[in-house]
Structures are given as structure tokens and as C-alpha cells.
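Only one chain is shown below, in C-alpha cells, and it's the form predicted alone.
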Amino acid sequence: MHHRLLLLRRGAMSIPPPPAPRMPGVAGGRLFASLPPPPPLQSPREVHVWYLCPDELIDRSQLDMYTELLSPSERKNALAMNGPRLQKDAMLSRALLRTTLSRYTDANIDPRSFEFKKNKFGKPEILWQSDESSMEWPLHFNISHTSSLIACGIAMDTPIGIDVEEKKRKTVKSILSLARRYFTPLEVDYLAKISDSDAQQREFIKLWTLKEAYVKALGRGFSGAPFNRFSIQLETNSRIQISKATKVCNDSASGCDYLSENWRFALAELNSSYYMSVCIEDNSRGLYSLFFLM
């Protein structure tokens, strides 16, 4: 299983592979032998994104090693998925999360030891144990996946949301019909002005990933933060702006109080086949860039 690393940070980019977690007696430790550790998260204004392509893992023994890292409930949930492919993706998703989190504790916490809780909207968070120095590792994470790629975003001291979508994602309805159903009038107008159907679909998917990343960063998800309550604007200078939808949120009882504009976004392409959006909370108003090394 190959991991790639993206960094959302000010000024630099590197791509070291993951180190070997210190797991005596666990066969999965062999998968990362002789590899250097990840770079440290320098500040809350930095995001590391690790991703993998499940189709590249064809060695059954390696998959079994990763499966050993899951909790009993994770294995049960994965095996309950409909078909071997979905089962494999579910197992790798949890293994990627556990090994990545372990690396950012300098392997002081065994990947198998992590426990998780969910907020009232279902977003998972790390459940630190009383004997773990969680203040040393104020880690936040988020996971997204398509049928052929799994991504895990890691941030420090700040909420994070990540979403990945296939660029050629199939839609059963027209783009504008979907936009009118889920998006704001401002976003619908933006898409309607694009005459080329392929370009229109690309912009729709970009907006969708950005909105999905935002509501995941909020910790609410689509049900807790409907897409029609806020607009994403893709500026010509590559800045991405967010604003409340005035027609929906002007009413004091609209339930839009949780929406704010102090968030930073990154939008990128992965492997020429996916759009990925990352959202983190930030008050610095600084500029960020997303660089790639493959």
C-alpha cells in the first residue's frame, strides 16, 4: 500500500513516506520498515493529506496485516459492507487513519490503541485515554474516499474537513437541476453562465467538494449544515470565499448562526482524476498554497 503526502502550508512541500510503527509482535509493522518519519506539523495553518489507491494493494497477506490493526467493531463493520471491494476499502480506510495518527505521535501510541467518539452530528474524533498526553498531540483528522481513492487529512489544533470526488463523476440529473436543488442562487447563476457542459460539470464538482469539506470541518455534515445556507465563490485570483446565503439566513430563526467566514480552503487535483478540497479554521487571514510531490 503506497501512501502519498500533500501539505497545505506556507512556503514549502515535501513527501516522505510513513515510518515503521513500533508494534512488537504485529506483522503489520513490516509494511513500513526502514522508512523515515513524516515532517512535523509546524502550526495550525498547515495540513498534511495522506492518500492511497486501494486497487494498488493486491497482496492478500499485506491486507491481512492491515486488518490486524482494526478494532473488533471496525472489522465487523467492514465485513458487513456489500461485497469484497467495499469491505477492502473500509478496512484500508481505518488502517490508513490508525497508522497515520500513530506516525504523528512518533509511534508512541500503537495504531491499534486509538479509540474514537462521535459528536452529535456523527463526526468522529479521537478519544484520548487518561494516561495519554493528548496535549502533546492536539491532532484533528478527517477522511474522504471515492471508489478508487482514500484520503486522510491531518491538522493540529484546528478543525479540518476534506472531500475527494472523481472529476468524471456521473450524475443522474442535469448539473443545473442538481445545483438548483442543493446550491444557492449565487452558485446556480455562476454555473448557468458556463456554456460548455464538461466545464460546467467540473465547476459543479469543485463547488461540491468545497462545500462538503466546509460542513465536515464544522463537524456538522450535510444534515446539520445544508448546502443552500452558504455560498462558495471561486475567485479569479484563486482565492476561495465563503458567505452566508442572505435569502435563507436573514431570518433570525434560520439557524445559520454556526456559519462563519474565518475558514481557509485549498482545492487541488489528485492523479489527474480527482478534485480534492481541504478546509481548516483560521483567523490569521494568511495566504496558503498547496504543492505536490509524487
Contents of the next structure:
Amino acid sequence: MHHRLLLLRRGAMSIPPPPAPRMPGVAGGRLFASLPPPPPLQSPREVHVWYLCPDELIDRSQLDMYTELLSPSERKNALAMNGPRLQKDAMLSRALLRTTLSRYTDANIDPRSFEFKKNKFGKPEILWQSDESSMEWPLHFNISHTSSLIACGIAMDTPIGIDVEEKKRKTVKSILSLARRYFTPLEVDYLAKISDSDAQQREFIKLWTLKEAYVKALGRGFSGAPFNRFSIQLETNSRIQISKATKVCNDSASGCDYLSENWRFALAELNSSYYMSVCIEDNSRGLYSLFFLM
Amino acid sequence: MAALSAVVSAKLACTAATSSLSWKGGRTTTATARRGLVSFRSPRFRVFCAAKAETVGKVMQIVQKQLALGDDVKLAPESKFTELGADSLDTVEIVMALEEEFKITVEEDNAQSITTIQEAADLIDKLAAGS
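Mind pulling up the form predicted together with its partner chain next to the form predicted alone we just looked at?
Then the entire complex follows, led off by the chain already shown.
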């Protein structure tokens, strides 16, 4: 039994042409060179991550076509972002999601037709229409972006959380002050022992992305699952371990019943500039290997 | 009378978002009635004050610094952090900076309700008044 984590890069997203007008002899011309169908998600232990760098997508007409895939509310939300760069990132983020989902339904579902709902903590999920019951796919997704990279993780039959961050992201506050305020004592000790400040900063970013990936996989987000109630430990054999911070949990009024420890983590480097953490639920026992395929 | 009006104006420059004044109507409020502040007929009125402009201004400064926003970016009280490009790490740094600046502690359930500059300022004034 293996976990497989595939990291896949897209330079352009494939978009099926809009439904062709009923005119004899006119083929609905393909707008883009299509990407080959993605490798299938073979098991709930497999996660695929597709990512793109917005700075590489500068063709205006291509961007307009991606924008056309979005729902009116997605367009409205994207335009509410402050400035053209943030607006573009927001549009591309939704376009990446829609085109990716479409490809994992064997392109049976047009990217434009997906609908989404949010859980009570605001995590987006696919909303399947009742007349598509034959077309329901047990697909789970999660998106993360930095200013220069947008990633979309896809899994089958398991909730997923993903977080990307620039390795060298500088914080305004010191690493240890952030850790003391938001992390557990165990994690603070781990960071405090690292004497080289660059290395300490990188380990902080790793922990941050892992914790984010976890609370996003749980579907609760940062406010729904405070970071100081669970610890993530990076062990020397590359195992990533999660545990509840029992003292804080016992002391807190709301407790930590929502925290579970049966989650698997993967930590990867992207393009040598980013850390990416992926978290999926783990219901099976046994040994696992993690593969990173580019 | 001077003392009473000083109390009235201090209360009206209120520091909490939802502070309310209720005045039991009647002759005891004669002095303020002359100033047109209260009607005899209505036994109570409520005054809602937004956070002080000063607080909003300071929040804007902190957000501008944290998100490295250029001077060309126009911040408004209703500006949403996410729309300004803040991710969760930015948001926690903003919260920490607000805690240090205003000497307050923001619990996680409160942090959830801070999505705009105005909401942050309202919470700050509420916490600062309560402590």
C-alpha cells in the first residue's frame, strides 16, 4: 500500500470549447492545445496537485477565456480584490479549480457548470446537482496560493488540505514571538533549538504550512482549529507526526474533540522556492511510502 | 449643570461599538432636555458610536505595513483583509501587531470576526474599553 503524491505543472489549462452552435459544417474550434487526460486517481491514498504561476500567464485573450469559465459570483469576488494583480490571481485560482475538476471527471463535466457550497467554516466543496446523480464523483479539492503560485490539490474519497508558502517568506514579527503566540510549547522548543536564523525561519514556514494543511483538511480553518491545540513534529526519518496538545485542550472551554490524529502529511518543495504541505485523512494501517513525481 | 453636560458629552464620545445610554425620561433630565439631547416623551434612547477615527487610522497603518501596501492603495474602513491580499499568516501578524499596539488579547473566536479594518477597530475599542 502506497501513498502517492503527484506534483504536476500546468503552463496552460485546457478548456473545452463552449457548446458549439448548431450549424452544420462548423466545428467548434478548439481554443487551446489540450492537455492529455490526467493520470487517474487510483486510490484514496493518492493525491494530485496541479499548480501554476500567474506571472507566466500574460496573454490577455487567454486570461479573458479563463475568466469566462467563472460563475458571476466568482467574477464579482475576484473583481472585489484590490488591484489588477490580486484580481487576476483570484480569477486564475477559480479557473484552475474548474478546469482541474473537469479533467478528473473525464471532461464529462464542463468546467463552467460546477457549483460550489461552503461548509459552516467556509471551506468550499462541490455541490452536485440532483440531476447529475449519475455524474457524481467522490472528488475532494483544496486550493492554496501565494502571490506567485496557485496550487490545487485533488483527492478521491478523502478530505484534503493543502498549503503553499514561499520558503523565504519574511515575517514582520520574529519567528519565536509568532511561535510563542500561536504554536504549542513543543513546537516552540523545536524552533528555539535552531541556531541559524534562516534555517529557523524555514522550519517555521514548514510547520506553518503543515498546520494550515491540517486545519484546511479538517474543514475548520485557522479560527475553527486553533494552532496551539495540536503539535506537528518533523522527525528525522522524514515522518510527520501530529498530536493533540492535551494540556491546552483540557484547559480550554471548548475542548478539542474535533481534532483527530489519523491524518497523513506530505511536505514537498516546489520549484525550489516553495514549501507545500498536503494533508489527507488516513483510515488504513500499514506502512506507507511517499512518492514525488514531477 | 456644567458637570452634567461634561458627563453627557464624555458618554457620547463613546469608545465601544455598541454602548448604549438609556435615559429614564422625566424631570430629572431637564438640563439636558434644554440642550435638545433628549425628549421627555421617549423614556430611552440609544447611542451607537463607531470606533474612534484614531483607532481606524492606526489599524490602517498596521495593515499597510504588514501587507507592504504602496501609498497608491486606498484603504477604507470597510476594506477586507483578504481583498487586500492578506493570507492567514498576514492575518495573524496583523492581530499580533494590534495586540501589541493596543495592549489587548484577541481570542480565536474574536479573531474570526475581524475581516475588515472597521471590524478590527471596533473590536479593539471594545476590548480596550472593557479592560
